[in-house]
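One chain is shown next in structure tokens, namely the form predicted alone.
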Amino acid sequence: MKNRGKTALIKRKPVSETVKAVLPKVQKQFAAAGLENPRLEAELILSEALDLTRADLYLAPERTVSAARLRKIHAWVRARARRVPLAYIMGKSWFREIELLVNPSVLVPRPETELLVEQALELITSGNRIKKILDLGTGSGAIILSIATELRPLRDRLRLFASDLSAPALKLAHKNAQRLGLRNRIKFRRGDLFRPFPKDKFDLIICNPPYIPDSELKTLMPEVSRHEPRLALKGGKDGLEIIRKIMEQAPAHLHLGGWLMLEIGKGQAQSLKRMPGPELKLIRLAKDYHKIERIAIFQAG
């Protein structure tokens, strides 16, 4: 009997496979899960957690997979196949030309947003003497980094701002600008909207403001619905709430001739051109990569 016991305490020595081997099981499972393209997220999560290219899968498909590091990769498909969003399971995700560290304290950097900054560049640096820079509700930090990444070379005329509701929202931008170098170029605020500054005023104020109405946040994709931040996407009942708040607020903080910068949803716009007050005037409505006016651009008079 003592010898059984022994015996039972023995563990079965860690099994290494190799990618080939791995790589099809893996996508199965994602396929089995609904996720919508199964071989490159399997693609994705092999070379991150082996640190390889995607191109290396297939050149090399038969490099062992260690025991350690197929821990690592059955716990993160577990994980995907749950739905947790791949940038935080890996911790980070790439926006333009930036890599940014990632959490479930944030939103996953979309497209949408990508369009956003490129929208506040070409204002940048169009002649309009923008100098100072808000970016309202900063969240990783993507947009506020892309802005000072992308224009080293104004950094001696440009001043950036940016703030956060959340703390670990704040915490993690502060993280981005440090890894980036940038830590010195932009001040982070904890606050609601503008009261971090309560007298301060910009020439360009831009934002992703939380725009899903609170009746589609059970609709959009279990990615977002069960693991990205609430307070980041609840738009109240038409999705406009906070906006409302910015476009009320704003023109106390911006100079004459200042902008406005919002990522809106889709069907909002139609909305947008009725609010303005006399102090913002709507520009220009940006189309995103599905036709959708997805920027808002406001000036004050």
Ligand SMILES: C[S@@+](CC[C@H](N)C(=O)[O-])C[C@H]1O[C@@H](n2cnc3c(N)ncnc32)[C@H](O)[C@@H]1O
Contents of the next structure:
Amino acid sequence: MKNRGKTALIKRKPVSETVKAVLPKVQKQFAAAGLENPRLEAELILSEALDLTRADLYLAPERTVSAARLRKIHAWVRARARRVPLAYIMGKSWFREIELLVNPSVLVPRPETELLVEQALELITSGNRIKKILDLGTGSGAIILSIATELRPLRDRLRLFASDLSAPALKLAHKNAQRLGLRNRIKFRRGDLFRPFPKDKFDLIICNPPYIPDSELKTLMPEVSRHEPRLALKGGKDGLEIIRKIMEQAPAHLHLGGWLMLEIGKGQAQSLKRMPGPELKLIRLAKDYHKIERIAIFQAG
Ligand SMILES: C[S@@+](CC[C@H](N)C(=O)[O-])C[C@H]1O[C@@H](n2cnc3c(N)ncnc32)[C@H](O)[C@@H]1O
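Counterpart to the form predicted alone, namely the form predicted together with the ligand:
First the chain shown before, then all remaining chains and molecules of the complex.
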């Protein structure tokens, strides 16, 4: 059988190769697929497939990659060249201090959301007597599991809840809680926004809602537009449809003086300032690493 493509990683019947032979081939395939950091991604794929660190790839370049591992690498490379996010290929992602399982039913947690958590931790630990917390639209569980992990010493004080409309997302969040030893710390419920909590009131509601305007969905990177769940992204015509509903419904689910923290999209802060009714007061807007107003903090009054 002839090997047709010059850059093909593996022939029909793969034979073992060395790390130093495989790495540049993967890099070349990634460059051809238009990935921004082909070298870095090649290193990440190889190190994950071979259970090595990235440094190991260079410390032991003559190490043999078995035919079985080559097959695995080949499948991963093809998926990545189709712009499947690396996190879905590896089945995991890192968020603040925790490793999370991810799959295409959940958004890959983002660095901006790490800031949302940072702001929440500050609020919870700064004498606000926050006890009952809801992570609305939990996805992989990134937000609530980080809070539970980083505030373990406050475990007797905090009562943690998380919800999502997506059953598979909730299943994964559950699994992540289990892996982190937090299964009994968080109550998970499925349903549309506050429906699973008809009578509950919280001291803090945190939400990273879907906020991408429909017209922008197609313009996002292929990793996002083709592979991440629409339910996690789609914010309606102006991106604010879900946010508007949350702002309307949240006051009924907040104790007096309770807090609502939202992650928002670029350019949405101005609209948000005009949105709250008399029961919610915008306290602060926090900027992300790119100086974009990304987090809105409201208080119920
Ligand atoms: C932007 S993602 C955030 C996921 C996760 N919290 C994070 O920050 O990585 C939005 C999440 O909200 C969920 N969602 C969308 N519409 C919803 C609704 N009407 N009610 C409850 N959850 C919803 C999606 O399934 C998705 O998991």
